[in-house]
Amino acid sequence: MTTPVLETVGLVHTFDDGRRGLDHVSISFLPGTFNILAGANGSGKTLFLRHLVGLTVPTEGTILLNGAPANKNWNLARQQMGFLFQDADAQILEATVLEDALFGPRHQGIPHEKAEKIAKESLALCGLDHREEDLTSLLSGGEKRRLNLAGVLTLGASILLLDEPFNGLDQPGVEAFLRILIDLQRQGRTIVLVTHDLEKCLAHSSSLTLWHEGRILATGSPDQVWDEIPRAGVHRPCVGRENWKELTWLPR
């Protein structure tokens, strides 16, 4: 039996006013899978991602990374888990593309020559090797999103946590970003992606988890949870359950 690469057990987050943002969330993600989280605004998806990388502390529950508690060594855990925020600009810290990709390796104390090699390889994976000397302020929205991804890859992330990565992207931007994600999954990385836009990427998913008021409403393959999609406050694409594998913005 395959051991989950990432798992939560009974995760609870209680706000100061007593409301529960997460209510006993238990879920696991297998290595090399493409997992989609969907639900209405405020259903707990982003809060859940923040817990996974230690940006928010749970009231109760456990986060397991490769079977071990993640809070035993958050620095190591954050190297293995790359988190892309909704706002691409908020994750860009340097003036040029290469300098931004170098930010993580440099702060890890990696020697310059090796850090530059890592940064350039990550930029190439994300289709930005021709933009290394360009100003980050001149990048398109899709290019900024790919630079965010390159930045977390420089740290060796094997689990990618993405919060609404398609927001604000046009058709070419979505296609370029989605192609990279699929390639990274094929290389063995695990994808956990929050989105409202099921029609853009559902065809590539290993699992679909529906959220409602801080709880998991349903989880399974898309055809298994198809009938529950409207209950999660998410638009269900206008195709039949049997046609969910057609839901992608990549050309067929």
The other form holds:
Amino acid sequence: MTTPVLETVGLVHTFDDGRRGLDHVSISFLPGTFNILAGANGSGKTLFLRHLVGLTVPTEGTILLNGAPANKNWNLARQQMGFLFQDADAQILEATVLEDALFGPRHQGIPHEKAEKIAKESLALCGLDHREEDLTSLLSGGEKRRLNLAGVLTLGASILLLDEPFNGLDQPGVEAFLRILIDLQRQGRTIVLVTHDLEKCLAHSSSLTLWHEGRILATGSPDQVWDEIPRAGVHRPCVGRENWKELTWLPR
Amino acid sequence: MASPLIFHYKPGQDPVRRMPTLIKLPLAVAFAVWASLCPEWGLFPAFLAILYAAKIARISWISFLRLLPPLLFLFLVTGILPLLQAHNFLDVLADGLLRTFRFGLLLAAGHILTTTTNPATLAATLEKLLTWTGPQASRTLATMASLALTAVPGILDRASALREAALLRGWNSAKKPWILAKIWTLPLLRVLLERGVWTAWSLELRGWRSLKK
Ligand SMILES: Nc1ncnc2c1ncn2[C@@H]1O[C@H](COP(=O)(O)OP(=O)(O)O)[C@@H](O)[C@H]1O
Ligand SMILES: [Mg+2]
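Can I get the form predicted together with its partner chain as well, since the one above is the form predicted on its own?
Then the entire complex follows, led off by the chain already shown.
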């Protein structure tokens, strides 16, 4: 049996006012899989992702990265997990595209020439190689998203945590982003993607996890959890359960 | 000596130009107060703010050269002349440089304001702001307050997100705390500018009279 690359065991987060943000969340992600997390607004998906990279500390429970507790060394863990925020602008740290991609390698102390090579490769992977000198403030929504992705790829992330990455993107934007994700998955990376838009990407998923009020309502292959989708406050696409493989915005 | 405030308006569509004069002018005044009175560390964000505003308004760097003559003059008066009778040369020199730099920021802000604002609107706004009375004045205050109130939470959120984004990308907060100043200044200023534009628009849509007419 394959060991999961990423796993949480009994993750609980209790807020100061006593409310539960996460309620015993145990879930695991296998290497190279494409995992979709869906649930109503406020169901705790963002909070869950923040725990995975150590931005928020759990009240109880553990996070295992390749079988070892992630909190042993957050620096190392954060290199392996690339987290894309819900708000693309909030993750852009520099004025030009290349400078932004260089931020990670530079702060890892990588010598300049090698850092530049890494940054340029990541930009190329994300289709931004022709925009290196452009101002980040002039990028389109889709390009900002891809710049965020390039930024986390420079650290060598093998797990990508994506918080509603399709928000505000048009058809070409979603298509371009999805293509890159699928490429990255083929190269062996593990994808954990939060979204309400099952129509856009469900076809590519290995698993679908439904959230409700900080708990996991159901998890499994899309056809296994199909009936539970509406209960999670998510729009169930208007196709039959057996046709979930048609749900993608990539042209076929 | 050419007046740095000579009107040389160039129209355009960027956020600096789209921002209503009623917001932009008080912002410029606030900037001027800040640049004149702030502690020394405050000059750095002020300088970045100028660079950024000039960049998004696409004001040519060369056009800033016209600010040099008055600056050189000021430096002569505040930095060089006192040297003739001073004992602590370095202090006097540094003091003169600092004053000149502050004054340079004011001139640059004036340059940006006049390049991005229609002179007629600017004059009308200035006049209105200066002669405003009773209820209207309180309305302006309310506008400014609501701008501040809507912008501040957004700015705080953005600031914390940027900090987290830097942490996730390997920034060592204990070793290089100053990186924060660098990654915060421009984006936060941008949030403020954009909120300014949106607040003014939403006020206008709800029937509040701007000074355009
Ligand atoms: N400091 C806090 N105190 C109490 N509740 C909070 C706090 N921060 C967030 N929450 C709540 O936690 C829940 C989970 O939020 P979030 O993870 O952002 O949801 P999602 O990403 O699924 O939309 C929300 O209901 C939110 O109101
Ligand atoms: Mg969320």
